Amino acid sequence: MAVMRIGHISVRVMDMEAALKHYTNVLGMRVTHTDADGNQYLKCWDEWDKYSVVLTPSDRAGMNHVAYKVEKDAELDVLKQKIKDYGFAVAELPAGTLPACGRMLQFTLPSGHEMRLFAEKECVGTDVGSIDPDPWPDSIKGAGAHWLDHCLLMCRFDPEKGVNTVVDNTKFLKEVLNFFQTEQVMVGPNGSIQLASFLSLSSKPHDLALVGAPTSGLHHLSFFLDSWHDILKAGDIMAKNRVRIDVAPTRHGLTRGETIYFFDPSGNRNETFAGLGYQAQRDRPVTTWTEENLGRSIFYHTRELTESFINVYT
């Protein structure tokens, strides 16, 4: 049973004009589906998926649903009885409730965060194609983001009256859907709270990110690039396009990623993250954070935490 990436994330905007101009002149995303709703589909150059974000017109900002996708169409059912064992309420929604989508099973994390598992999606290609295939594209605009590489979850977290749905999701995702943890934050009396925790079903450092906070939201959809050059060279076209920039390039101490974390024009936290940072695999021991070190593992040039990125998600 193989749950093997993230599939695509739906985020709502409030002004679709701006946030496609964004997604597509700044991150280097092209549509490829347009619905009868005036929902958009869009996928970065390197996917070969359909689309990997789609985009539904709405009056707030924030997260509609993350998909993960399932390596065969008949483990959807596995997973299903597996996840109703677990003591979840599951939904399986027929083929063709997204467009070029199949069947998909849909269910609700301890957080409130809407999650989906599907097998099927039309494969189109990446933008290079798969026969004799040139290192990048020459229709690349903006950033020209490889692919959407993860997404960072905030999780009801009130350890003084018993909350903690970042453990909570941890056990769910470890037990059910067989994510594996590579990193973690721990803080409170001796250690003894875990406050962030990073998952991975790859050789990536993550594949989903949870951290505690006093409500449920999204923090941030990630976007992966080559290198430390293109981190800065898209620093370059967010200012270029006046884009607001939550923080400037730099490095994480968890993952030891390479980072610029920027908002679209709807207030929708957006990174575009670069390097590999470790082989991440089942047996490597987990990397644990402490709380005198919060700063540097968020941060590790500065070592200190900005109160925009700690308050603010939708």
Contents of the next structure:
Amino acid sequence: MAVMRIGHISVRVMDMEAALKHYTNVLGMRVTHTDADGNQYLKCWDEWDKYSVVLTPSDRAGMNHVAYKVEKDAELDVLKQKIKDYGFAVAELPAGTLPACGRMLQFTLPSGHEMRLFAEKECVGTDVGSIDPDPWPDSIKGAGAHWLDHCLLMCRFDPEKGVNTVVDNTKFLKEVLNFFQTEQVMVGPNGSIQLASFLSLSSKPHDLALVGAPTSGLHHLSFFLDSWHDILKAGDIMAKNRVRIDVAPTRHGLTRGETIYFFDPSGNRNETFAGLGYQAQRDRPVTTWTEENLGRSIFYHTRELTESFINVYT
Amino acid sequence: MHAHDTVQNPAPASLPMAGQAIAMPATSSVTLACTGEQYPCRHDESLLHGMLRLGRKGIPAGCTNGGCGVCKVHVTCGQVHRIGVISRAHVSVEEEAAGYTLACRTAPDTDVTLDVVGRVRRNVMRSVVGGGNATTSESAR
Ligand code: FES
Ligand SMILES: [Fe+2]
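Now show me the form predicted in complex with its partner chain, since the one above was the form predicted on its own.
Let us now look at the entire complex, which starts with that chain.
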């Protein structure tokens, strides 16, 4: 049974015109579908499924849901039973609930985030095709993001009251959906409190990240780039487009990834992320970051957390 | 000019030479009641942008795009106008009518006085990490 990767993320935006300019001109995505309600569906050039980002018009920012893709449709029945047996409510949304997408399982994580699982989505192919392809297409715009790589969810966390939905989510995702832990940040007395949890489904250092916060929300959605040089160029593109940059190009200790954090025109944080860091495997020892090195785990060079990284999310 | 461009990309302020008549962009003075911080802000830039551009402090800065809510302020004196969409998760219609707004999406028309609306709350990382009780300003979350 295999949940494979992040399939799409549905995000609220307050100004669709500005959002489309951002996701197409800055990140380099392409609109592949617009529905009757004005929702926009976009893909990156190196993705083969029809969309990985859904933008929905709203009076606020934030995430509607995140969906992960399962290898085979029949596995959804098995997963549905497993989720039920774990004690969680799970709904089945029929095929076509989202355009070009098969049936979806819908459930709520302990942190309150809506997660979905699906197995089928229309395959439109990458922009270089699958027969004798070139390494990249001439149509690349902006940063030319390859794919939606992962997201980071802020999870309700109040250890004094015994609330830690980072731990609750992690347990469910590992036991039921077969994610595996690659890294974690442990804080508090004897490093006994899990503040951050990085989970993978693949050979990437993470497909989903969870961090504790006073309230749940979306910290960022992240797009993959090849190299450090691509990150620098992405920074130039953001500057040209007057994009608000939260954290200028640097490296994470966690995942070893190279990064820029920035905001879309509705204030949802984006990341461009490069470097696969290491090969994640199920038997690779979990990397643990201690409280003393919390700053270094996130911003490897400056080794200090920034106020906005902690407090600003949607 | 599109309102969004105005916020993100104001033209550079001109520096007139002595005796030269160059039209300066209209500015007003912004005062933060809590700290007494005062800075000039153009009528076509956000209250937050004016502060950041001059390297001043006092209003928390986040997304600068009206979505995260950390820059929430209460305009207690003076006139302002909105220059972009603000998240209703952070400022309701009623609150806006009562003078609350997001500093990254609001520009001054006159001299203004602002209260930074951060409830003081314990920061998760700092309260757990090191067992301290450091606080940080936060707006509606
Ligand atoms: S800085 Fe995010 S809403 Fe103003
Ligand atoms: Fe990330």
